[in-house]
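Here's a solo chain for you in structure tokens, the form predicted alone.
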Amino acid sequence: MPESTTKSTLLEPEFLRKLEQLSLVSRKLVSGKIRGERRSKKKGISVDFADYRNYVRGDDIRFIDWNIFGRLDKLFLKLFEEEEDLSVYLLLDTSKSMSHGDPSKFEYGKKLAAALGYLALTNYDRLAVTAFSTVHTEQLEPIRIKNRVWRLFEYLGNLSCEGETDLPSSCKDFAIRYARRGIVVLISDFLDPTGYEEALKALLSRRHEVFAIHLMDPEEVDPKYGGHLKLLDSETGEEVEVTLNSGLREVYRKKVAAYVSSLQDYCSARGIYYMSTRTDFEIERLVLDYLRRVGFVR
């Protein structure tokens, strides 16, 4: 798929230029295997002084602070901040329930993944993407160079929306496949009858820094239709008939709000950064304003 065609179907060029001024923020330690563009709290050899420690026989004497030795008659070793690369993992739910809405949660999720992925590659982060449902689990193997961004857009552009949600199995498989610590962004509608707890636990088991982005269609939050309806589960095909009046609509709204609140509380109690957004909220505002305001990007 040509690069220009793929780009234009996902993100506007002006938005891409704005993204190039930002970077993802990691608030925890991450481990990198090569020297990159990021600063870590790990002590190594670089140009930025970080701290001192007592000299131990066998240490490199080039890093002894002789000025302190002259004053205190004790040997101290200078420590410096080390530059590391940051691993960024995007997990995108591609189950059938994500096809709901206009724009669909699936299309919105792809654009959000494209924006965050582009932002990562612009800053020379190591990027990997996994699309998951019960039908398929497809990976974009790690890339790190900005001129490979066309692979990200092509990968996202070729994805399809099918199958059921299986958050626990998908996240467990991901945790086994990617042990290297980094930022994990899980983009999903979290409509899984088996729950979300085991899935999030699996991501935390690898000590990743986890961001959960909960996508909702406006009609799912506040349905406008009413009367006697036949509802169809988009993933299982199960049908149910209901008569939706104002009272039942209010009960539904409260249940949705309670679910969102419980998911948010679960994430907050475990150090997971949670955010919910409706698909009628502009992607540019979400990334450039909201995510910047909460400290996810800078």
Given for the second form:
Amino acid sequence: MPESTTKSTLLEPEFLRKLEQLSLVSRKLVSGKIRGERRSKKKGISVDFADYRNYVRGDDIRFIDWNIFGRLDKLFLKLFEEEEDLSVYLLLDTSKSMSHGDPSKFEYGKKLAAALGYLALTNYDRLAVTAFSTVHTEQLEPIRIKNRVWRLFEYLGNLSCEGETDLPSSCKDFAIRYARRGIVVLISDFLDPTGYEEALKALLSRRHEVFAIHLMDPEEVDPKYGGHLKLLDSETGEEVEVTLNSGLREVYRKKVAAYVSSLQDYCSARGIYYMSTRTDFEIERLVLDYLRRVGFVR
Amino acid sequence: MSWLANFFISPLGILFGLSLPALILLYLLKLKRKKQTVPSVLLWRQSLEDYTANSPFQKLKTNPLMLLQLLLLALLTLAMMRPTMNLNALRGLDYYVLLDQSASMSSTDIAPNRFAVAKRKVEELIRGMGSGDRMMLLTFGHHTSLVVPRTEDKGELLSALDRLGIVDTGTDLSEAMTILKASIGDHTERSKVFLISDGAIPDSENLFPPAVETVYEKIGEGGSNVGISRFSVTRPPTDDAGVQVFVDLTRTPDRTGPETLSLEWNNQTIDAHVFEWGEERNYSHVFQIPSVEEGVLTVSVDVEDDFALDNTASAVLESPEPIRVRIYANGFTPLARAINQIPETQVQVLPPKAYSATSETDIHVFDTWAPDTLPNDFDGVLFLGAAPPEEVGVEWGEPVDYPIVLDWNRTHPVTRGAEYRNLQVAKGNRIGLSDEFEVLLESRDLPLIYSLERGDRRFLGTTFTLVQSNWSRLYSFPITLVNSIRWLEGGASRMAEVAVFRTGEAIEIDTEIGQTEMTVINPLGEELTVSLLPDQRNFFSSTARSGEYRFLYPDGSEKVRWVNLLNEDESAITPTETLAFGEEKIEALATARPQSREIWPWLAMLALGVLVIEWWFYTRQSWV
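Having gone through the form predicted alone, I am curious about the other one (the form predicted in complex with the partner chain); can you provide its structure?
Full assembly next; the chain just shown is listed first.
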């Protein structure tokens, strides 16, 4: 693969080299269309011995263990673990609310998607990316080969941040479109007035292994501004008048903590892997250290 | 409204209270808010619902910011009404301020000097007067001046106070006490006396102030001083005796010396004396210098202390006035020739018919003749063999032939140094003398020479005439005659005393006949015109400042008099902590203040404090 095709403005080359040492971990074994680098529940053809079983007619005689036949005079068939490819789906929130912060949640999300996508392609996983908001829903059709990684970067680089969040309909559309089981990584700020429950349910309905990554801007968690303010919703344009004093600030902080906590509880209860991160947290540390520590990558 | 006027100087300040509804109106107006874009208002709306109540009435009621501001405006409204706090009653008090302006108040132990500090204290008192309060301002040095009668007008009081200056005199509070008693009368309950002084008040225990509350505010913090408290110059009658200058110095306890005392004659140092202080607070020294002519004799102590006024003293020496002697005799008398031998005498011989009781003569000599009445003005009278007028009190008796001298008084100034053993008298007269007379020379049957001192007048007499004795040929005659003239004039010490003037004392003005006006230039360089009463003794009394006074005469001549402080009480500049008036003792107070004072500045200060809290409260809402 030519070097130029893997160059990206999103991620540093050094980071990319480190990513090549890692792979995504699926705690549920999933079946793929073609043999890949993932263990499958199905016994098949590979170099890794799994078990023996009695030979029955129709079995491939190439897998008969002739050494055992010589000692026991019985035909046993060697079973090998079959390696399959893994479907990895990245869902990136591109609504207007993601544009806040420095770096913005959108930029941070794109980098995170690029890193995870690159990691998947390096391990010959099947990668599909969906960017969603009420304005547009763009797809990166599944790719599997690492030398197609430029398509991933190009796709992410062309994305823009606009429209409102509509998690339920976006996730439902995704579930309908991608029926094959796999790992779904949902990257969003989860600021949807209609809630996140329907969206996560839709993803679980297809028995995907779902990872929810909750992005938050530091200013969103602990606002630095204060005084007499007219707060303007970046997506809906809705206005709320507040006098932001220390009392209200404290109430808001608690409200944010409660929101994060309820999302986390919801995810835990349904086998969804949840992780929240602030955009001032280094993305390299997030992927190489934090995600590794929680077992999402290895 | 009249009730309001009792408490408030400016009741119309209540109009400022209109700002209270104006403030509420401001709160009804919408606040201009800054726009802030956030990712979503979802959580903000929920937070706001938790934090605030929706009722606008409740919001207004519980807004501490508005309450603080309402309090602020209420305080400012009160302050603008200028309320006063009178601790005693609604009616004002009468304050009597006695300000010490005596010489010791010029001490510089506190900057710039005690009098300036005292004026500031009085200014504070004036500014502290409440509504209805009145004040009378008096100053006292050697005299008391009523500067401002009782008034409520602070402007008048402050203006008069500003014009006040110090005087270089001693202190006498008795006049002030008299004025106070007359002014206060029966209103003792509503009166208060402030005595602003350093406490150098002599004989205060003999003063009885009016029975009102008296506050003594001590001015001064100690002070270091060496000063001349007494100064006298004597010039003995004989030319070769020189001049004696007596100086008495006093000191504050901190001064231990050594000190240098200098004597100057017309600004040239002619003698100096260095000395150490002993246990006593005083030190005396006598300079003995050769006889000097006219000029200014100045004694000074070379020190740097807190009270410079008493470091020098001066006196003007003039040629002594001649002793005017008028001899009344029939025909020749040996007296004239003998008296003329006495220096500084001016002798005039007149016949008895030229006698006038109103003539200005120092000594009258009546030789064998005496008038029926004594002269009006004289220092002494000598009767030689003549019966004095009846008012003298000598009973003139029968003649006695050849009285023999028995004894004489060898210590009396008249007979001292004379030898009367060879005196022979052909005929003398018996006399009757009361106890007030003294016999100087006596015979077996009668006194030959007698003397009498009555007030400042002196009498001398013989009971024999010169022609009926051999006395004029004896040595005792000129000796007795010289002694007699000096004794009759006032004695040797009196003759030699050089006039030394003290501040506050009157100076007698020598006038020419018919003179009705004189110009005097005082030490400040001010020209003062003095009206004179013809044919009477005239005095100049505006001697409150120490220094040189020049008396200008119409013919262009002038006389100089030097006025000095010379006051031991003023030189003792250490402030007095406790004043004793009669049996009452008054302790010095640190700060004297009227009890009634305006409290609006405190309200304004409180309002400012509330404003600061309000500012803190307001900004705290925006703190991150």
